[in-house]
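The chain below stands alone, shown as structure tokens; this is the form predicted on its own.
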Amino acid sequence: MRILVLGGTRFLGRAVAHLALAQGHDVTCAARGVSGVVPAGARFVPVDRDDPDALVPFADDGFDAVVDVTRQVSHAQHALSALADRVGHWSFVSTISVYADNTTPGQTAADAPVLPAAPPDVDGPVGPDHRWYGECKVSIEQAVRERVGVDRSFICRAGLIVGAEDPSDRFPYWVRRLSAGGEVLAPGRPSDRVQFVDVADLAAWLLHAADTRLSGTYDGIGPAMSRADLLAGVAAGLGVPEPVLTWVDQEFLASHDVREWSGERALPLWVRLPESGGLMDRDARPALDAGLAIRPLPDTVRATASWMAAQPAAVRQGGLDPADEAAVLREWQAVRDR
């Protein structure tokens, strides 16, 4: 095939390409260029896709696919004028933050209810809360149905994306501080519900829709698992002994200024149950079924450490730093002696 990854130069539109180019297709990456490079093989071309007429040399290129990722509204409407009619095959990487409903588990594509489109002068997310996210996607998915048509379009909602080059501090976290060993802060109960899927996964489904013509919404996800599974499967992964794990109540974390899924003092991956039981507990059978092929944890686990070794200066250093999470536990400990 001829593939146009709208992207290619970072995490999921990077994997696409060079996977792609593994499996001898001819691929062209459009991008700015600035947020990193495409593997070797592909064919860069420079584009700012603020420019409406960006994409319109590409229309005579005889595409079979094109990969976006995008979630700037303009960006997708500025590709879909100028490309819609000329390609086989439209995918478009969403999010299941399009889902209006995060507390219910076990929900699909099919019967989740999903937010309102992003009023008209909201483009893109804003701030770094990334308000208006899931709204653009939505917008994006609704532009992406009517321009292409249901029947030529792939509509993959992601979930939490890891693996090699991950650029968040979320998977990596759990990665380096099983690693490091000693005891080890687990948020919430053994049995809460965690949910992701491989970068390497998600492209390999995202080619073999194009290469099938497979059309309609899905949620790009692996199955869910324990979080006592996860931490066990990156110990397996690491080669390390069975971590040493102390279950801390949620509402004592958050007491105790822990926060939630990313970031600055975070515990990556914990959400509170049961306001947020549904983020990572999606059903995935009919991904699965439509197929998404998932390679076993410790693989993941493997190709995150082994690009975090290589690549240390791009690995995101957040989550709970150690003294703190060491303080955590003091306190924890105390309040189970009494």
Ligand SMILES: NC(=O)c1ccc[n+]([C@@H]2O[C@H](COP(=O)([O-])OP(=O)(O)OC[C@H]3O[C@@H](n4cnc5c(N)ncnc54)[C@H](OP(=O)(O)O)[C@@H]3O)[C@@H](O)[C@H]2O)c1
The other form holds:
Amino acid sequence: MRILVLGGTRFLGRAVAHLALAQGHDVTCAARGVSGVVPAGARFVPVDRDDPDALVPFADDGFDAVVDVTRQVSHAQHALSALADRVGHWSFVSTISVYADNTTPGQTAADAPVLPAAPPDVDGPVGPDHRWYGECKVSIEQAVRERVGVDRSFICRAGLIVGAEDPSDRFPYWVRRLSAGGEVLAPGRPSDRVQFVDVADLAAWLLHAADTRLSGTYDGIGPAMSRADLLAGVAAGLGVPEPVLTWVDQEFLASHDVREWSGERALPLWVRLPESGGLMDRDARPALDAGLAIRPLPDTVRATASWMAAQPAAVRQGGLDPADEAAVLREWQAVRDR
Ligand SMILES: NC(=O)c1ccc[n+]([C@@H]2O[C@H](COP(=O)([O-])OP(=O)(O)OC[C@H]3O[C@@H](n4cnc5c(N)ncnc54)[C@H](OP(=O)(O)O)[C@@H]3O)[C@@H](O)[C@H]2O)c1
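Structure of the form predicted in complex with this ligand, please, following the form predicted on its own?
Complete assembly follows, chain above in first position.
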């Protein structure tokens, strides 16, 4: 296939380009080149999508498939105006942040309610909390369906993406933490659900979708698992025989200013339950039935750990730092022994 990746300079877009090349496809990546470099072997065309006509020169290139990862509504609209009628298949990487209900577990893309589209004066996510992110993705999804048609478009609502070259501090936190050893603060209960998808598995599915002309709207996520299985899988991938886990109640964590999800003082991949019980417990069956293949967790861990070792400067340091973790554990111990 001749594939155009709108992106390709970091994480998922780069993984798509990398795998497409390995599969023998002809790959062009269009981006500014600000976030990184495209994989060797891909044709890189520098474009700034703030320019409405940036993608017009690609119109006669005869692409079989486009993969777009944008979060900007205008970027998507301009790409669609230039190319929608000229390519065989269009994949848009959306997000599970489009959903209106983050509480109910087991939802599927087929019936879960989504947020309203972004207001006309909002073009992309705003500020450190990425306000309007989900709404902008909803707007782009609608534009893709309208311009490309539902029979040639694949909307892939990714959940948490993990693996090599992860620009976030989320999954790498647990890889770093379990490699360090000692008593590990495990948030919540062992049975709490967590859910994610390996970047290489998601890339493979996007290419499978282009190749088979898969159409429709799906969540791009692996099956949910318990947090105990997550931590056991991370340990297994790292060759840590028996991690020492201390499970700490979520209310205790919240009362000690330990934060959810990601960032400073956060325990990544931890969210409060039951209010966020739908975030990492969606129904993966439709995606698996449509060709998403999930590798064993230890393989994801090894890929992440190898990248972290090879490129330490690229790994974002976030989460609870070791001194804060030790302090919280001491206080928890004191409460428990009382
Ligand atoms: N990470 C997660 O856990 C997660 C979860 C759910 C969904 N998602 C979705 O998954 C996708 C991830 O994509 P990704 O990993 O490839 O990273 P990304 O950060 O979404 O990449 C954005 C790409 O667009 C390019 N770009 C940005 N501004 C541009 C401009 N003005 N002109 C041209 N190109 C521009 C960037 O390259 P340059 O900067 O080099 O131009 C980069 O290659 C996104 O759609 C995200 O919303 C991610």
